[in-house]
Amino acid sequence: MGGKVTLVGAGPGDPGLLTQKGRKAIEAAEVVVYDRLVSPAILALIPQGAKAIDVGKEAAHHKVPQEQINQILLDEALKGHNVVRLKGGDPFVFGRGGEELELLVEHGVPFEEIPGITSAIAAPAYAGIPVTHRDYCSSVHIITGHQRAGKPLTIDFEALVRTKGTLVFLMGVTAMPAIVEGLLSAGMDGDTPAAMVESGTTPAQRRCDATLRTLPQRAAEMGIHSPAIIIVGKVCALSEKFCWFDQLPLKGQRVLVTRPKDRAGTLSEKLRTLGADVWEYPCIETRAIRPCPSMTVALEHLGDYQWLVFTSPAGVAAFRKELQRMGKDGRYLASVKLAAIGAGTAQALRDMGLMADYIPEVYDAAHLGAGLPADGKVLILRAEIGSPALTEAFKERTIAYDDIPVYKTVYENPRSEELRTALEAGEVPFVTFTSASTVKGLVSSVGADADFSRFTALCIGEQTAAEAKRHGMAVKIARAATIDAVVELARETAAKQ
């Protein structure tokens, strides 16, 4: 079967601006050829078994020449692969998407183009600048500010000035003085509002407000650098009034998320919504124990138990797969009650169409063991190394139980000197921990001898906090053992700093 190439616009930087169709294309790819400005969160969508080829380009330096990129796409497609060409912004808005398709057309290779949100619209929007407003202008014009080395700009500045519209220049940082001079020479008023937006739609975004005449000096004073766009027009005067992105409570605050990769998404998305610079570094991985004969035997004799207890979504996932393997569904559980340690575990049960009969008010093993209204035998399906507080509580209450490990927690991240250096330098003010295991995983990744006093550990509960304190971390504890409570804790802690 022949291959195919899909050009996917990754958007301007905020991973939330990737289109649904673009996401599906990435997740189905066998080969992904990507550029420098694609968000790490979007790159994380690339399937584990897919080949990822970095052809990152930046101003005045192409890591891989354009002609070679075109050839890579052709070669991989001719091998029969489903290829995604992942480009920042929109592939057809000064993204050379058309150039990359020409070689494919010559060789009869099927292709598709999935548009992306262009920075020409998104970066101004995140900076509080609507590129059109009927009280200020009736048109918007997108111009490339890129020029070949040693060549003058070939822009009809007089025509642009006559439009009286909003002008957006992409890739124009280096040429900015020439752009300003060209507009002034063509008769544009030097007091026309102007702005530059650096790293638009990302937590590192900065806005430079000026007039056309003062823009070069103001941008130099701020040290504005690529990637950045230039906006010229009366709408720039609205930026202070409409600047919503800079007002987000976690804007620019770096937060390290240590959850397992398959469960990091919800926390990361909520933090990004508040403007945080999220660094995903999964410190643990949960792996189901397969085969798990002890679980199989217990489920075959489920009628012997009054309660089935889960302490994490990973335990629910392992149970769900075993139930499916046995050819059973929710009806098989009619004789047993279900207990979940917290909201996340209860949600995992709801995803199976099941409701937890008991959830402790405080989401930890000790309170689950002390509060479970049991007078019959209990089946616990949890991690290989689980909190002893649960079984100790059952022993004190003379409740019979079977404690069966159904998954392992693995600390397999390689030693990260980059992460250690960033933590010790105070470059990561907040680290989230959703279990004691994630604390242990971080320590394993950076070394137990690291200085853990330079950041605030945002912990989901008392047991997690106790593990963090063992390593000298400054600890804050969420009001409840939920992801929303951890996010709120990050907001509150940042506001006090």
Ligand code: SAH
Contents of the next structure:
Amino acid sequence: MGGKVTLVGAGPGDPGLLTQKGRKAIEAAEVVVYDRLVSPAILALIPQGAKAIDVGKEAAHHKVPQEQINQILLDEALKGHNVVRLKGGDPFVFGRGGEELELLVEHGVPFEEIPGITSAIAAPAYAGIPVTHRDYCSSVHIITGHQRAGKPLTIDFEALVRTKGTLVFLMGVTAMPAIVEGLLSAGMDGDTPAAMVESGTTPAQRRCDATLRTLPQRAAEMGIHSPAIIIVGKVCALSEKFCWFDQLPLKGQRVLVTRPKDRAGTLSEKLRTLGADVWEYPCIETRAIRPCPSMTVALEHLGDYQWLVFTSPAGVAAFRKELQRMGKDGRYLASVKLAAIGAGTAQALRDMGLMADYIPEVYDAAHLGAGLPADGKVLILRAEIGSPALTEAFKERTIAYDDIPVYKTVYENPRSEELRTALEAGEVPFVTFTSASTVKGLVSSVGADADFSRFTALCIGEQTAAEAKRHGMAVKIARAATIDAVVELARETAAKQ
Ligand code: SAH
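What would the structure be for the form predicted in complex with S-adenosyl-L-homocysteine, given that what you showed me was the form predicted alone?
Every component of the complex follows; first up is the chain already shown.
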């Protein structure tokens, strides 16, 4: 089959602004050629086996010249690959998307273009500036402020001023004083509201409010740098009232998410929605034990058990695989009752089409052990080193059980000096821990002798907090052992600071 190229707009920075179609294209890619302004969370969607080529450009020195990028796209497509060309914002808005298609057309290589949300509209939106508003303007203009070295700007300022519309300049940080000068000379009122938005839609977003006349000085005071856009027009006056993003409870706060990679998604997303600067650093990985003869034997004798107990989604995942391997489905479980330690585990069962018959009110091993309404034998499928609280409760109640390890937790992190330095320097105010093993994982990543006193450990429950305290961390404990409660804890803790 022949290859093809899909130009995909990655959006302005917030990974949530990638389109659904764009996401699907990335997930199906064999080769991804990407730019500097694409967020790490979007790059994380690139499939494991796919080739990722970084052609990121710096403003002054082009890392990979445009002709070479065009050639890479052509070569990879001619090899028969499904190529995704991933670009910041929208590929056709000052993204040289058109240039990249020329060579493909010449060689008859099929292509598609998936538009992205452009920073020209999204950065103002996140800064509370609607680019049009019936009371203030009837047009919006997107202009490049890129200035070739040593050359004057080639912008028709008179024409722009005449439109009375909102003006949005991209690539204009360096040329900003010249742009302002150009507009003033063309007769624009110096009191016209103006703004700059740096790193729009990301946790690092900063907004500079000014008038046309005061913009150069205000921007210099704030040290506004690229990537930033300049907006000129009456609509800028609305930002004070509409700047919703800057007011999010975790805006700009760095939060470390230590969950295993495959489970980090929802927590990270919820924190990002509150404006947090999420740093995903998976400190542990769970691996199903395969083959797992003791689970096989137990499941072959499922009739011996009254209850099947799960204490984590990873346990459910290992069980699901084994059931599949045995060629069985949900009907095989008709005679046994199912227990889940909490909401996340119950959801993992629901994803298999199974409903938990019992979930303790408090989501932990002790409550599960004390509350399970069992008068027959219990089969526990859980981690290699599970909490003793569960089995102790069963022993006390003289409930018979088999406790079978079906997955193990692996701490295979390379030592991270970057993480250690950031933690010790107080650059990460919050670290989330969703299990005691994630605490152990973090400690193994940065070294037990590190200073753990500079951040607040947001812990999902008592056991996790106990492990965190052992390393001298300041801990806060969520009201319930759920992801939502951890997110709520982050919000409350940030509000108190
Ligand atoms: N195709 C892109 C624009 C590429 S040109 C788009 O549609 O957004 C690069 C310029 O875009 C930068 O110099 C800056 O002016 C602007 N830009 C890109 N991302 C930005 C962001 N997150 N915040 C502010 N400006 C941004």
